[in-house]
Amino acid sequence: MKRVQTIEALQSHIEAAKTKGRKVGFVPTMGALHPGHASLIERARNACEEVVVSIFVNPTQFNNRKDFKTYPSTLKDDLDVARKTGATTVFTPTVDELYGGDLKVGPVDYGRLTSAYEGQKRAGHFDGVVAVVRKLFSAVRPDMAFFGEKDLQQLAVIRQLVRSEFDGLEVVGCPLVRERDGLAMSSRNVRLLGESRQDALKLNQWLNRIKSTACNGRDVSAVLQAIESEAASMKAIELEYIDVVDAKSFEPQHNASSQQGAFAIVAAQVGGVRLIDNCCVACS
């Protein structure tokens, strides 16, 4: 496995790989790699001969500076995970290498994809996501890019970016990976201390209630209201949103039983840690 830190070195390596006919897969990450990331790398390895993993904590997508400063940094372990799961190249640029000293990013307007839910709760977040992914795609020039469905709205935003600016690039959405107790895997989970870890399981339980309602052919509006009322009475959880949406447009989809693209989504603060989760609610 090769590690590179500059765009020039990366592109020289990628050009040589493509000259040999190697398909290039790309897995962008912010480090603190866990089995969810590993599953993306393995998926890329099965589809491509050259697998580039980037490790870069992007400052422009954090609307909360404290969250940026406390984001875990585990580079040594991350490199080991990348190597073991099939990465051929790891790209670890500095902030200056990617941004050239200018951290100003332009606004992005993809309608509800960038204005609702995560876009509403995290002002400027998707501006930073689009800016850094655009820079990474331009640097790596991949044939395929692999993203986890845990960040479902981010995946929809990136698909729109690719449709608009990166013709020929295939975006592959990969299934969300859970801990044994059902908690969606996240680099933030290590910050769930004491009872907060148990409290966090409520998010997945709520999603399963919504899925059960949808699979029984019922409108989910009533169960969404019940969950919001339940959350309002809980001191341990601060619910930000919970809804059922179309995964492509992020339009609400409350009569979801027959809609294959319908997903329940949730975001909440649990013990001071912001968590998101989702699940497909459509039933065959």
Contents of the next structure:
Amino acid sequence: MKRVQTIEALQSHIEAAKTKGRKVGFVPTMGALHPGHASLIERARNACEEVVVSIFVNPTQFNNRKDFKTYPSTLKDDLDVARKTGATTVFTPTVDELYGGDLKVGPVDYGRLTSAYEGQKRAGHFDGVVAVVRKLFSAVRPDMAFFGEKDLQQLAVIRQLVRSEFDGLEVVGCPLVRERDGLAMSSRNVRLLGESRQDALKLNQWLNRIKSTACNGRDVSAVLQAIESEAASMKAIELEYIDVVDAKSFEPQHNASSQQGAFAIVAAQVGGVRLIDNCCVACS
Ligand code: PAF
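Next block, the form predicted in complex with ligand PAF, ref. the form predicted alone:
Below, the chain from earlier opens the complete complex, with every other chain and molecule after it.
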């Protein structure tokens, strides 16, 4: 596995691979790799001969300075995970290499995809995500790019970016990976201390409750309200949103059982750690 830090070195390596007819898969990450990331790299390796993993904690997508400062950094372990799961190249640029000293990013307006839920709660977040993913796609020029469905709204935003600017690039959404007890895997989980780790399980329990309501053919509005009331009475959890939406448009979808692509989505602060989770509620 090769590690490169500059766009120039990356591009000459990728050009050489493409000349040999190798298909290029790309897995962008912010490091602190866990089994969810490993599953993306493995999936990329099954589809492509050349697999580039980027590790870059993108400063422009953090609306909260403390979250950026405390974002876990485990580069040595990350390189091991990348190597073991089949990455052929790891790209670890500096902030200057990608942004050239200018951290201002332009606003992105993809309607509800960038303005609702995550877009509303994390002002400017998707501006930063789109800015960095655009830079990374332009540097790597992959044939396929792999993203986790854990960040469901981000995935919809990236699909829109690709439709508008990266013709021919195939975006592959990969299933969310959970801990044994149901907690969605996230690089931030290591910051869940003491009882917060147990409290965090509530998110998945709420999603399952919504799913079973939807699968019984009932409108989910009442259960959403009940969960909001329960959350309001809990000290340990600060609920930011919970809803059922269409995963392509992020329009609410409260009569969900018959709708393909209906997902329950949730975001909450648990013990000072911001968590998101989702599950498909459409029953086949
Ligand atoms: O999902 C992430 O880890 C980040 O948002 C991404 C796509 C690597 C951009 O920084």
